[in-house]
Structures are given as C-alpha cells and as structure tokens.
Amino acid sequence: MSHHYVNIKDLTFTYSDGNIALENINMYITHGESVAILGSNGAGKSTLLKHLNGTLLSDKGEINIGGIPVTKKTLKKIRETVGIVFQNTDNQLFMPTVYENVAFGPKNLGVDGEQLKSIVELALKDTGTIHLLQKHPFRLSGGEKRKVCIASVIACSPEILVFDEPTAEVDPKGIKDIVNILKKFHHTKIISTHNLKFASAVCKRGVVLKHGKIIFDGQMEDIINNTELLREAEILDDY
C-alpha cells in the first residue's frame, strides 16, 4: 500500500499561446485511493497529469507528493515516486524488444543482473505480456502496447500510478484486460479518461473537469447517475 498522498493547491497553468489549460485546481488524494479524472477532449486532463511528475511545472499554485513539493530540484525523487503511462504508447516504447523496454527504467535506477531479470519478468507476468518478451514493440497490437507500457512503469516500483487515457487504441477485450490488471495493484491510482464504464470499474472517486476547472468531485456512482453533469461535461460513454 502506498503511503504517498497528492495535494494540489490553486494549480493554474497557461500554455505559451495564452490558452488557460488549468485554473485554480484544488485536490487531495489519499494513499491507496483510485481516482478517475474525467472530462471531454480539451478539458485539461492530460495537462493536469503532466504536472504530477513535473513534466509540466505550474505558473501558479503547488503540488505536493507525500511531503515533497514538485519543483525542478525534486524531479528525480518525484519521478521515482510517480509513474506515468502516457496516452501515446509509442513515446514509451523506444527499445528494440519488450524486455529491454521494461528493463530500461529499473536499470537506470541501478538494478542489474538476476534482480533486474526477476523484476522485468514479474512485471510482464502481472500484465499478461510475458509471452511478448522478445517481440519488437511496433509489432504489438494497441492493447499489447498499453500493457507493456504499464509493465514498464510498475517495474520501477512507483508509489503512485498515473494513466493518461489508458483505453485509447484498445479494443473491448483489451480494455477488460487492463481493468483486471489495474485491480490487482494497490498503489494510489490516478486515471484520466472519458470512458465512464472503465472509470467506474477501477475507481470509486471521480473528478470532473471542464475547460480546466473542477466542476464536480465525488463518488463515481453519483457522476454516472447525474445526467445533467454528464451533459455539461460532454463525457462520452464508449466502453
């Protein structure tokens, strides 16, 4: 069980073109909690997630991960704590084999030899991809790529797992596989998606964004049953 909380206070971020992507975001996520970040395309979900490991740094406000503020000086520690599976899997699959991709992170953390082999194989087994060990990533299906990316992140033993649109380019069977994989992990999980059934299968809590602002923070059950909220947030259920 993770002992790292996420505390976001008054987070605001504006892109260089003047677009305000996030405005006064306040959120507290306790250790072991699974939270869905919901909203339509352009709501600010990906921008928010990129702040959690310092891929983006805020113009205003602050993010604190288990007592450590997210700043340029703390990026190494933050990125060891917060593992992100990005929406575009090809950005995370850059080595010639599945094994080498999953080994890349822990190897950079100083793991080697039999311990490295054991960690990689366990991550692949946990994600149902051990049979893909020596395959080239570009020969994998969308669902297989997503699962290998998850394996690459969990191999680094982060305390917090962050997923940006994990159902993108994944067929219905693959989505169910990912649901089962995520249910096995007791880390803190933060998942951005517009897929309501997927979100409710993995998360009890949902935070709804619209135009970079939080318009609802509560139980997934309450979100699903609130037709007016779903219409306002333009959330599509395509599971």
Contents of the next structure:
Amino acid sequence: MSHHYVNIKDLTFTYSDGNIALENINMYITHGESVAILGSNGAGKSTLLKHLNGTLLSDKGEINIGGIPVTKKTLKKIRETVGIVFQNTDNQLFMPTVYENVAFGPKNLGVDGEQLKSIVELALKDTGTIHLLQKHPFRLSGGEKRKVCIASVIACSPEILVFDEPTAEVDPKGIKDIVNILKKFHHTKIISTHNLKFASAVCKRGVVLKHGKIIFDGQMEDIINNTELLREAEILDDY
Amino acid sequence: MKSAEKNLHYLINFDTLSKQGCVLGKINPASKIFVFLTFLIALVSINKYDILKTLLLSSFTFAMINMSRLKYSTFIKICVVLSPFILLFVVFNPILDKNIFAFYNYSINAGYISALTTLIKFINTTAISLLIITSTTVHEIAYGLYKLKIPGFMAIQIILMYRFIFLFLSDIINTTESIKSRGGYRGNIKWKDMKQIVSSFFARAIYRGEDVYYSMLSRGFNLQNLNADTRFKLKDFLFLFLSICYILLLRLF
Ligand SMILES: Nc1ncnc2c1ncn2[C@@H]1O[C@H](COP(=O)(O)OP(=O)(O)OP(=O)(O)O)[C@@H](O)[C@H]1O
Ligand SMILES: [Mg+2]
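Moving on from the form predicted on its own, please list the structure of the form predicted together with the partner chain.
Zooming out: every chain and molecule, the one shown earlier first.
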C-alpha cells in the first residue's frame, strides 16, 4: 500500500506572462500522509496543486505519483488516482443539478445504475448536502457549493485527495464538517489553506510557501508556534 | 431590467428538466444528432419566399416535440425569451426587402413573406435545440459526436458550449447584479465603461471555459472511453431512416 506517494523534484513553473510562480520545489509525501500547503495570497499554492494532476505541466522538474511520472501520456491514469477540488467552485459545478454534478465523475469511470445512485448519495450524505440533491448549483450558497464540489471529487474515490482552500466561504460548523470528512478519508491528502487552525486539525505536516519558494517544511506544531516564520510568510493573524 | 433577469433565471431552471423517460430520450444519440442536423440544413436552405415548404417541414418539429417531454408551454416561453432578436428582424425586413411578390391576385411586399419564413425557421431551430437539450445527456452528446467522427477538438468545443451556456447565463446575472449594486443603473453608466465591461466579460468567459474543461478532465472525462449504452438498435435505424425519408420527401418535392 505504499505506492500512493507523491514526489516533486526541482519543480519550477513560469506562467506565460513571465510570472515565476514556483521555483525549485522539492517535496516527498508518503502514502497516507496529510500535508498542509500554507502561504499568503499569490504565494503559489494553487499553482503547485494544479501540477499534481497535470492541469499544469512544467518542463522544468519532475513529479512522480506512485511510480508514474506526470506527463502528457500518463494524464488519464494520473487523473484517476489524484482527485482535486479546485479553488473556484463555480467552474466545477457545470451540470444542471447537484445530483448530476456528483454523478459526473463516477459515470466517466464506468459506474451506472443502482451502484451510481448509492455512490452519489453516500458522497452527498458524507458532506451533509443530501437535501440539495435536485437543486441547481447556481442557487446554492457559497459554503454549500464548496461542499458539493468536495462530494463530486470524493465520489470518484481517488487515492490521493488534493484540496485547494476547502474552507473558503465555509462557516465554523461547515469547517468542522469538512475536518470530519477529511479525517474519514484515510489516503494521502494535500490541502492548501491559510487557515492555520484548520490546517493543524487535519494535517501533521505543513509546507510554507512564499513567492513560489518553500521556506519551511516540517511539523504543523512547529509552524504554529514560530511567530517569526508566520510573520515572514505573511500568514500570522495578528490584526 | 427586472423582466430580462427573470427570463435568464427561467432559462437556467429549464436546464434542470428531467432527461429521461420519453421516446426521444431512448433513441441512440448519434442517430438523433444526425437526423436533427440534417433537418436543420434542410430547413435553413429553403428559399426565403417559400412559405409553404417551410410550414410543411415544420411538421417534423411538431412530431418530435410530441415524442419528447418538452411541454408546449415551456417551448413557447423560451421562444418569447429569445424573441427580441428575431422581432427586430421581422420588423425591419419589409423595409429592407422591397421586392413585390404576386400571390394569386394580390401583390404582397416580399419583405413580409421572407420575415415570416425567417420567423418559422427561428421557431424550428429553437425547438430542435431544446429537444436536444431535454432528451440527451452530456455523455450522450459527447458519444454521438464521437461516433459521427466529428474531430475531437470540435466535439469538445460543442460539449463545452452545451454545458457552458448555462454557466454563462448565471455569469450574466451576477455581472448585472454587481453593476447595479455599484449604482450602474441610475442612469450614469457610460458607453466607454459598458464596452470595457462587455469585453472583460468575454475574456472571463474564455478563462472560465478552460477551467470548466479542466475540472471535467479531473473527474475522468474522456472522449474515447464513454460508457453510454452504445449499440445501434433496430429502433435507432428506424428513427434514422424514417426521419431522413420524411425530411427529404418534404424538402425535395
Ligand atoms: N493564469 C495565470 N497567468 C499568469 N499568472 C498567474 C496565473 N495564475 C496565477 N498567476 C500568478 O501566479 C502567482 C501564484 O498564484 P496562485 O494562484 O498559485 O496563488 P495562491 O497561493 O493560490 O493564492 P491564493 O491564496 O490567493 O489562492 C500569483 O502571483 C498570480 O498572480
Ligand atoms: Mg489559490
């Protein structure tokens, strides 16, 4: 079971407008580990996560998921292994109803009939959104949208779960729900956030990004107690 | 502005209409798409003064609506929502088209005739688009396009349009709401601002389309491994054969 590791080697990424969003990223994540990616707005968190399932491909550096390098040729397999909840919810809710949205992924993987129905319902129950089943996603509140996106990805039963800002727009009760959902998911988890309390509730390890570089990689406890580091990374909430 | 917004909301709700349980919903998507495309080509290519043929061909649309779950009331409502564009044409056409047309012993301004055929063509096209949306799922459309050997990149464009149009509509609603909340409709919105709003709007639509596509891919979407119930059955052949015969018969004679 140790094959769901993630290995990032010397990853550098420049956007087409010349913006260097990631510089020399090195990281090894073992199977079953939960890692928080911390950093202020624009630090490069989303850019890093988008590399994990090949939404962005860089020609500088390598990423390896459980022995498979992330390249154009392996995208199909990689995308079945890595489930990613993107930061922007609206663009992930493209089907007419909540139900169909959650069913979209499993359907692509060949599930249908009763099995499909039970998978979708389970994912909606786990995220506390089963009552929204027939609603149009456009009509949901911000937090509800977030939860439905999470359900949509969980329903694909990925082996590695990647979350970009899962707590944005979610109320305290909702964040607690998400912590519980994530604790139930026993595979590898990679979560970007600037919510330190949430990060330490779910992850033991934390990686701090600043201007596209890793400035710290270690235990969440050490990060939280290191005021100096938090100030440098501009994620200290001392307002 | 209120009623335009209501109309947009109406269109979005329309998207959630159930897609199963009608005769048309059970036809193989490839055969359906092929027939509908043939029909549209046959319809659009009719001479703009040939009102009889246009009306005759409309009987096909009528038959299809009866085979689907599309309600006439819904259909009429959507036509009304979309009508402002076509009405402009209908109003101005007789001014632009000044030919005189002899009809038995009367002479009629040809502009009226061609405006009428255009109106009928528009109603038919709307109906057929609605029929595709209400009787076919995304996966089926994707599969149908793939089977018809439409090149992959074009098929993806069409699928994106098909899913994206509704997101686009909700985006329009959000934008109008935010313009209003910044006082835009108190009579002081400038033409220059408007141009910028519209162009940034389209730029955003393109980026959004890309994001939507990536999130589809992330959840295993792939043109080549669709798992629709894919076999061509007798009923699909019959539907294809009869429809094409009917369309050609009306169109060519
Ligand atoms: N498509 C793009 N083209 C050009 N530059 C981009 C693009 N997307 C992001 N950037 C830039 O790359 C940098 C990193 O962006 P990224 O979205 O990864 O930050 P982030 O850490 O996720 O921030 P946030 O907390 O606000 O989500 C930023 O400076 C941003 O302006
Ligand atoms: Mg981000």
